[in-house]
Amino acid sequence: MNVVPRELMTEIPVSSADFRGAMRRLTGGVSVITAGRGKDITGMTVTSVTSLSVDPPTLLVSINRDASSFPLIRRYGAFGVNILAADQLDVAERFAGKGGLKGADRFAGAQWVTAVSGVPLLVGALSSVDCEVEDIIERHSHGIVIGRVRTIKNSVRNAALAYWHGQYVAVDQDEDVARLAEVSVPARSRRGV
C-alpha cells in the first residue's frame, strides 16, 4: 500500500448537519446490504454502494460501525448487495428502520434467496450481488468494506430507486430518457444546432 504522509489541516470545522446537507444533494443509488446466515441476518438500507475494480470484478460500500450488519460481515466475512428497483420502497424503509423491524423481522413481505456465501438476496432487484470481504477499513464511526463479487443476478427490470434531497426518486430509463429528448430536442431546433 502505498501511503503519502501529509498534515492535514482545517481552518474551519464543518458542521454535521452542513456536511449531511451538502451529501443530500449528492443523487445515490438505493440499494439494500443483506449479512449473516441462516436465522442470524440482518440488513440495512445504503446508498453507499460503488464500484472499484472491474478486474477483479470488486465493489465497496461504507457501513457505520455501529449498525447491526457491520459485526455479521465481519463474523462472516460475506455481504449482499440488493440494488433496489423503483417499485421496492417498502424494502428500502424497512430496512432503513422504518416501523421499528430490527434483525430476521426486516426480510418479512419480500422474497429471498440464499447465495453462496450464505447471506440473503433478494428476489426482484435490478441487481442482487454476492461478496466476499476482502479488506474492511475503518475510519472514524464507519467501514469501508472492500467486496470481491462472488456471483451476480440482474433482471431485466430498468426503473431504479434513488435517494435524492432526503427523499426517495424514481428512475426510469424509458421514460426519463423520453423526457430529457422532449425538453433538449427543442432547444437544439431553436439555436439552429
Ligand SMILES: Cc1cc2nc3c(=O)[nH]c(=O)nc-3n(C[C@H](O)[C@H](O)[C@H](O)COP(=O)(O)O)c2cc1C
Second form
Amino acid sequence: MNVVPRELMTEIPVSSADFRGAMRRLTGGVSVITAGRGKDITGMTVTSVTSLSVDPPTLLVSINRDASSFPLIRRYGAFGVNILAADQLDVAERFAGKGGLKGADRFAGAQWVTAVSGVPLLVGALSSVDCEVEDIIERHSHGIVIGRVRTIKNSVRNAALAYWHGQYVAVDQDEDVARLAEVSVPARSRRGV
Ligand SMILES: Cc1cc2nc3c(=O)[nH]c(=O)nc-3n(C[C@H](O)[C@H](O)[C@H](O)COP(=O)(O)O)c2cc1C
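Next up, can you give the form predicted together with this ligand of this protein, since the form predicted on its own came first?
Following is the full complex, with the preceding chain placed first.
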C-alpha cells in the first residue's frame, strides 16, 4: 500500500460549513440507538450506524460524548440499534430531541420490548439489534462505539427512513423500483432496444 508521508500533504483549510455541506449530500439510513434499563433509559436518532464486520458480527456508531445516551452506553455496556421504517418519522423526531422530550419520555407513543441485554427495542422497526459494547474509541467530540451483535429481530417490512439534504425521505423498494422502471423505459427505447 502506498502511504503519502505526512510532510508531503498539503494543508487545505476546510470550514465546518463546507464539511457540513458535503455530509448533507450523503444519504444516511435513520436508526434510533437505545441505552439503559428499567426507568434509567434514553436514546437518540443517528445516521452513523455502519456495519464493521460480519464475522464476528459487529457494527459501529459515532455518538456525541455530550449526548445523554453516551454515559448510559458506557455504564451498562450495551445498546440497541433500531433501524427505522418509513412510517416511524415521529419516533425519529422525538429521539432527535424535538419537543424537548428527554430520557424515558421519548419512548412514549411507541411499543417497546426489552432485549436480553436490558435495552429497549422498538416493535415494528425494520431491524432491531441488541449489542454488547466491545470498545469505545473517543475521538474529538464523539465516541466511536463498537458493538458485538447479540440478537437480531428482522421485520418483513420494506420501506426505510433515510436522511438527505437536511430532511427525512422514505425509501420504498416497491415504489422506487416502479419509478426506476418508468424512467428506464424511455432510456432503452432511445437506444432502439
Ligand atoms: C437525522 C439525524 C441524525 C443524527 N445522527 C447523529 C449521529 O450519528 N450521532 C450523534 O451523536 N448525533 C446524531 N444526531 C443528533 C442527536 O439525535 C441529537 O443530538 C440527540 O438529541 C442527542 O440526544 P440527547 O438530547 O439525549 O443528548 C442526529 C440527528 C438527526 C436529526
